[in-house]
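Take a look at this single chain, the form predicted on its own, given in structure tokens.
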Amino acid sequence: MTVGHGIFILIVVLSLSFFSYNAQRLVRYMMSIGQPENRTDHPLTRIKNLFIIGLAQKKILRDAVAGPLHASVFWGFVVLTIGTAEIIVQGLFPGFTYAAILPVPLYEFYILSQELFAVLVLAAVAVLLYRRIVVKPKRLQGDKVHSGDAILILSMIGALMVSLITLGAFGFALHPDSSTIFQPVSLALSHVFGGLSAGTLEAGRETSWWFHALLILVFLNYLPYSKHLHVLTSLPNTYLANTSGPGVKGAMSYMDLEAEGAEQFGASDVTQLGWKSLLDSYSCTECGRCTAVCPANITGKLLSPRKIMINTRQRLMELAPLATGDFGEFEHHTLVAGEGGDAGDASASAALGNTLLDNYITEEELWACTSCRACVEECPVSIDQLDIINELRRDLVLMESRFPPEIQPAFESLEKNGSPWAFDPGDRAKWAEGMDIPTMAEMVERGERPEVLFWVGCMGSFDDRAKKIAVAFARVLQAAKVKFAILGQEEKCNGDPARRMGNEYLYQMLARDNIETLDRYGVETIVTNCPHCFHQIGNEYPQLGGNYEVIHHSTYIEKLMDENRLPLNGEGKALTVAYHDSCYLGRYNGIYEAPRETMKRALPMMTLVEPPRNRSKGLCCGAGGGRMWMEETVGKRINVERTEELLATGADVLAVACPFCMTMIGDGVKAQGSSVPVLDISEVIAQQLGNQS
């Protein structure tokens, strides 16, 4: 063994020490600080998402600039990590190669593999860099992002691969009869050694051999301390996401109000979250493309997903050490921070005393928030913001009762009239006056069952414009001979509002009763017209023990039509629609071709035209989240943002599949002083229908 071979093995020994301790302190911060979580289940959806999410970058790619870059690096790290490994074993183990245990064809598809991308990393890493120094996209500034660490990041990545590069070259012009065209860069660059002496080659192939080895450690170790830790967590991330199965997405945690020795609901610091949360925080990249997309930050609103994400991993790297005794650590951050003595023990004590909540991230970010879900589809690494939001929501109205004074009324309403209105309940079927709609009361006393219940929402009950939808759908449902019943004054809100503004006691109760209801009826098919009722139902309902088929209106009027069922004349005149994404149609439920496919059946001459958000990449129309009884008083409103850009689209009619975007398009296009019609896709079909219209 020479001197230089026992030096490494013991760099190596001492590295891979340190970064198991660090990978373990990390585990343990996050698991002894978080609440405990089940993430085994489902484990073919979690794979699926493992390979189409982390692997094939899906996500990243969504970015049509800085995707495929990043892409790039990481498919790169993936397939040089093998060549890596290759030198770190010839370091332990001299004269290791792959050459003496692969087939020729499969070393050479090995080697030529390493040299396209090194040089593919490296030339989007260059172009990264001059992304960060130069260009400084919007997306990358604010939220005291670590700048200056992506770029050293970046720069050591770039040295990685030219030091792979100069290691092959150094080989080549040092034996030239080894030369191969499957490295055909090293290859290239060995004839500009050529004229070196042997010495001065092996001393560049031996230096270049021991920086790449010795900096490959450097990175593994600074990880740990880096934003770049998403490098080794991202992919455990992606399968440990959040998922309740196959195409369930957006489902908020059940909350178990009865719990016996439960003393607090929500969460008010990262003791309070799941432990998933907690590696949401670990991995997070900083790249700010949720923000980018989040309609509270785009029209002026405090909110940042990412800095709620970087707010709990400060919180949580600032308290988990001495959580847990880790006590070596605690001081060396506030060494670190510039503080010693007296003032580490100061620093303990208001470390012990912070809070996630108020210390970190205020109301005011919080009740910003529509919970449209964009930030979620947009992170790359599959993050849940949303889940930390609302899990501070409830701990500020359940346990300390602070909410926006506006939304009082609405939780009132709520309460005593089972809507977010003070409606009377008697009146929820006076929009279907004269249109002979029986309630489910009523089938059964004639002893029928309906083929399908028509949930009609608190908004096609209460609001003027709404019931003008139900009442369309109704004309839709008869036209097509469905046998259908609704509930009328016994149906209540479905507690989507109060459930999304922290109330979850109020949520279950409204829940539990309309479940008592519709198993009362024995009712197996819902269709509803409001996305948040089809969500709410077909996706929570079943933590509390309601199972239904829930349909929204879109899907079913295809289905409809599918079976032609639909007498439509199949005239009209020529017109341009433009169609607005529901959040919770789209984001949260993948429907985002049945009110088009429905739209462009009835309307042969009619035109689509997509505003630059759509679909996946929609914006909201800001009532999400509660967010329709509270005022936007700081920014521009997220309703005349949205509407802005579909009227840009120069469509003669704007449609809808949402009661509640309805409400806010309607309110944006009389606010930008237009005429132009706000329609649901149901008053498009129902204006269609042959003598029914």
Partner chain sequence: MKIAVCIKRVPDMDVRFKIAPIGNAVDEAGLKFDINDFDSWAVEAALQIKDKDSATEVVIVSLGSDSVQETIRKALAMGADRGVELKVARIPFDGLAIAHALAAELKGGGFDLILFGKQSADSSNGAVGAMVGELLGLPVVTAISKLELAGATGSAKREIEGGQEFVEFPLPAVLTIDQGLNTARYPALKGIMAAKKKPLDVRPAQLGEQSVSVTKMELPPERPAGRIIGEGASAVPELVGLLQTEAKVL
Contents of the next structure:
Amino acid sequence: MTVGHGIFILIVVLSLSFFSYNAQRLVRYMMSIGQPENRTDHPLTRIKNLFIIGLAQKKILRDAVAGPLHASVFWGFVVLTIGTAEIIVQGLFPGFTYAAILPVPLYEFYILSQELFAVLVLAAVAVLLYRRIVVKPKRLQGDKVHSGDAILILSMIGALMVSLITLGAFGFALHPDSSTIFQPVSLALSHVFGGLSAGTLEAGRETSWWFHALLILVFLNYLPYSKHLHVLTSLPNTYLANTSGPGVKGAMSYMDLEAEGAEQFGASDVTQLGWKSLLDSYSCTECGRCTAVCPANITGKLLSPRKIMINTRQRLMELAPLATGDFGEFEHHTLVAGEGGDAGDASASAALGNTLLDNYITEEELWACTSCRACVEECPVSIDQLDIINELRRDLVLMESRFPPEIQPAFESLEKNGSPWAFDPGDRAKWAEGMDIPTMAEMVERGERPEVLFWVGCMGSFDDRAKKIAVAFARVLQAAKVKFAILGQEEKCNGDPARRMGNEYLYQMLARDNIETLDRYGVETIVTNCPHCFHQIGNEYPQLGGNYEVIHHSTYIEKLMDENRLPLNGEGKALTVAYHDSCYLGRYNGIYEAPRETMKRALPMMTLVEPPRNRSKGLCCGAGGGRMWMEETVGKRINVERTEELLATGADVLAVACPFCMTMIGDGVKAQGSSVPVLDISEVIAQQLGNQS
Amino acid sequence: MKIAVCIKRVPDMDVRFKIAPIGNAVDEAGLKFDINDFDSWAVEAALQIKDKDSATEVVIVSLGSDSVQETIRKALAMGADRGVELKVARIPFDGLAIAHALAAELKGGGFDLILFGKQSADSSNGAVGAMVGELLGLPVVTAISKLELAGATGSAKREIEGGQEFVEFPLPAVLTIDQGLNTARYPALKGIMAAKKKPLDVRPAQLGEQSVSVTKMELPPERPAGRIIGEGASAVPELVGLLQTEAKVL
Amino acid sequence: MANVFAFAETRNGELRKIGLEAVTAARKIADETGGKVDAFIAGAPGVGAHAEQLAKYGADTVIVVEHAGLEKYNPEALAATVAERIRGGAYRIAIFPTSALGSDLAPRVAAKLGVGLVTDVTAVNLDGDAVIVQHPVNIGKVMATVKMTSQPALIGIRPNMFTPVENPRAGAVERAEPVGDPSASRVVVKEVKLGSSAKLDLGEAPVIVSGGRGLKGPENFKLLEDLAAAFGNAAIGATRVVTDEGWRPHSDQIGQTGRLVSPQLYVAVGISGAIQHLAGMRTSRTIVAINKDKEAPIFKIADYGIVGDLFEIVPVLTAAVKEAKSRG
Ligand code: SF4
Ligand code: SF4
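Same protein, different condition: the form predicted on its own was shown, now please give the form predicted together with the partner chain.
Then the entire complex follows, led off by the chain already shown.
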């Protein structure tokens, strides 16, 4: 054993120990500070996510520029890690090489892959560095992100690649007979070194090897101190991401209000968040993709989903060492990058007295969220920023009764009238007067059962504009001879506004009442034109024992068309239509095509135009998350921002598939002084109904 | 400080009422009940005093059948300390009979302030608070929309037609609360949970003699909805005429 | 034979219209049974001069209590004095106004006498020994018929329900002293501020004139200010769009996310009637809508609507209101 060999073994042992120590500490913080949570259900969905989002880098690639660059680095890392392992093992057992254990063709493929990916990564790193240092894209700024950290890491990666190549090149120059065409870059470079003495070449090779091997260990141990911890956590994070069930996204977490001894509802600090939210905070790469698509942030509000994640990590790193007894570590509370101690005085008692809510994240930020899920959709490492926002809102409302004063009337009306507006529940079915639409009670009395229940929703029941949507959809159903009923006075708000505004107590009250009503009538299939009702009843009522097949009217109309049940007049109108995607239909439920498809079929000569942000990248109208009932006084109004984009398409008609979008976009159009009509897809279709019905 | 707040459970008013078959009451089926708005502001007024001085005890008193417990619990959820139900099968319409029951309960209770809402949304007599004050021999100020306390005296603002009256009074006193004094806080779930454990005593109400009773209830004719009286400025004279003679608001 | 007591409310030494309404209502009941009307008037020295007026509207006797301590409303002294007079008078009915003063006074008197009281009464009838009154309950959505059997029965009449009618009687003046020392009252009215020099609060204003997008710009709110000034007791409101646009301050917003109001009269100008706005004002007693679109939802809840150009209609309305006010 040479001295060098001995030293290397020592270094490897020390650095792995140090790394393990840090790793166990982070895991321990996460598991002991965070609340228990089950993230192992639906394993197939999770494995699928791992492959598509993790390995195939689906979300990274949503950014057309940075996406391919970063994906190259990621794939490079995956491939090069195999080579790295070889080098480390070589250090421990000199003379080891994969050539000894791999069949020749496979080995040749391996070395070729190493070489090619090293070059690919090097090129990507160069461009990424250029972006960081010269271009400075907006999303990489703000929220006190660590550009220095990023530059350091990129430089390290670059240096690893360079040393990998020089290692090969010096080797080939030293032993030209060992050179192989499968390492083309090293080979080419070795010719440059051709004139050097054997001693110099040997020294160059040695240096490259040591540099590479040591840098890997440095890199590994630097990760826990950097936002690049995601290198290690992103894949587990993706596997453990929230999946409410196959195909179900964005259901808020179940809360047992009657739980024995329950004293905390929602979260005001990291100790009350689920452990997965803490893992999320470790995994955030500060890439800012979430903030760049956040409608609140885009229009000048304080909210930044990236800041939510950075703050969570900061607070965790401030509290966890103290709370878990690592007092000696307190001085290092900035262990993982972040401005821990941001919240003020860094004394231990002050740190214990801080909370994530208020000291790090303010009420104003939380109430600005429209729950549009754009951030979650965009995050390349499957972080759920919205989960934290929702939990903090729950604490504000359920524990402290702190919320914008203007939503109190909505809470009170929901409780008293079963609708966020104080209207007489007796008037719920007024829109249907004269249309011969039976209520469930009437139908049951006649001893009949409907094919579907039409869930009208509060907007359709009380809002003058939305009532017209209810009428249009009812006409479509009637034209297709669908036997349907409504609940009329027995329907109540589905509870989504209360739930999204943090009032879980009120939500469960409403939801349980509705479930009781639906079950009493044995309702199985529900159609609704409101995406919030659709999502809530279909995806979140199961938590409370309400299980129904819930279909959005876009999908249902498509189905009626498929079954040739809809008598369309087939009249061509050469209209240009721009469709605005609803968040709760799109990002929450993946329904992007049905609304477009149904309009196309009803209007064969229609041209569908898309605003730049569409489908899963669509911009929220601004009404979700209870924003419908809140003031919007800071920055530009979200509905105006969105309407401008839609009008810029030059469309003759703007189409929506949600009554809330209707209000917001309709107001936006008026604010622009435009007279472009805003229609619900069911209205577009109802206009094309043939007379044969 | 010790404060009593007398509250009433009333139906939600956002509905179209139906008359019960007995003819002298509204049909309660399907109605939602909650604390009377004015009374919730009285509770809030008491709690704001408690917020400043945590040694304050706020006692909620409500007369009614056992269903008022739900309403008392709501006030407890907002932050009051304990409740008293004065149990009756049915709340009488006669304010003086109610005032006797409340006065009997409050007498000797050592309250520095006894607060009421200005009037109840259902029977709308606005009399019980002042009657209780009178029966207890305490100073009474009704319909206040501003309140300041300084030691053993208080000052209040009352809205009067076309102006305001500024009133001074010594404590202990009975006050009735008008709109504008505050907005009632929304009880947090935490408060709702805590309220379940707060004491709530039930005692039979010692109602006074009754000389006022409802013999009949009717729905007034529905006002004709949405009457467009004309187009353009030429319709103005008719509008002004209707405002004077029919709506009587001019 | 039913003798009736009528409390004639004064303010600042002036007899209020509701005082004449009380006398008119009393006269009507007394006449049905051949009874007598005693009007009661109290205030600072000199208030007795109104006795003649009360006689003209039907008071057989006018009880006058003059005392410097009664210049402003003095609830305790007045309640004691009134109770004393009623107790000694064998009245079937005692009538009070349902005003800020009457609503404070009547319950005190009722408690002192141990008799029944119904306020906000819109009609009174006798039925044998009982008094039958109409009294709106449930914020006016239900009308109750109430039977009162105490002797006397105390009634607070709703303003503007008993139009004063001249019906001259002798109106013998009977001077009386206050009971107890008015200057010893515990509850003291220190100051009375009259007139709406201060901006009326939306929650308290009896009339609200409110503008929407139809106003087209902040400068046009002058039209509404003029209309509000013509009403005299009006505050200005606005829709969310208007406050979002910054045409009016956010504190002026009426609607679900702004102020929830229910004034006597709500004049909606250039407002289409979005759900968020309707939720904040639909309980107003009388709603007037002026809008160019006759399909606007606001017309569905308005009592009176005018379809047309607000810029043409509002100035005409302002002039008409001014004129009506100056006449009445
Ligand atoms: S859900 Fe939408 S509004 Fe809320 S933080 Fe995420 S992107 Fe922003
Ligand atoms: S949360 Fe996700 S999208 Fe947002 S900055 Fe962090 S890694 Fe990027």
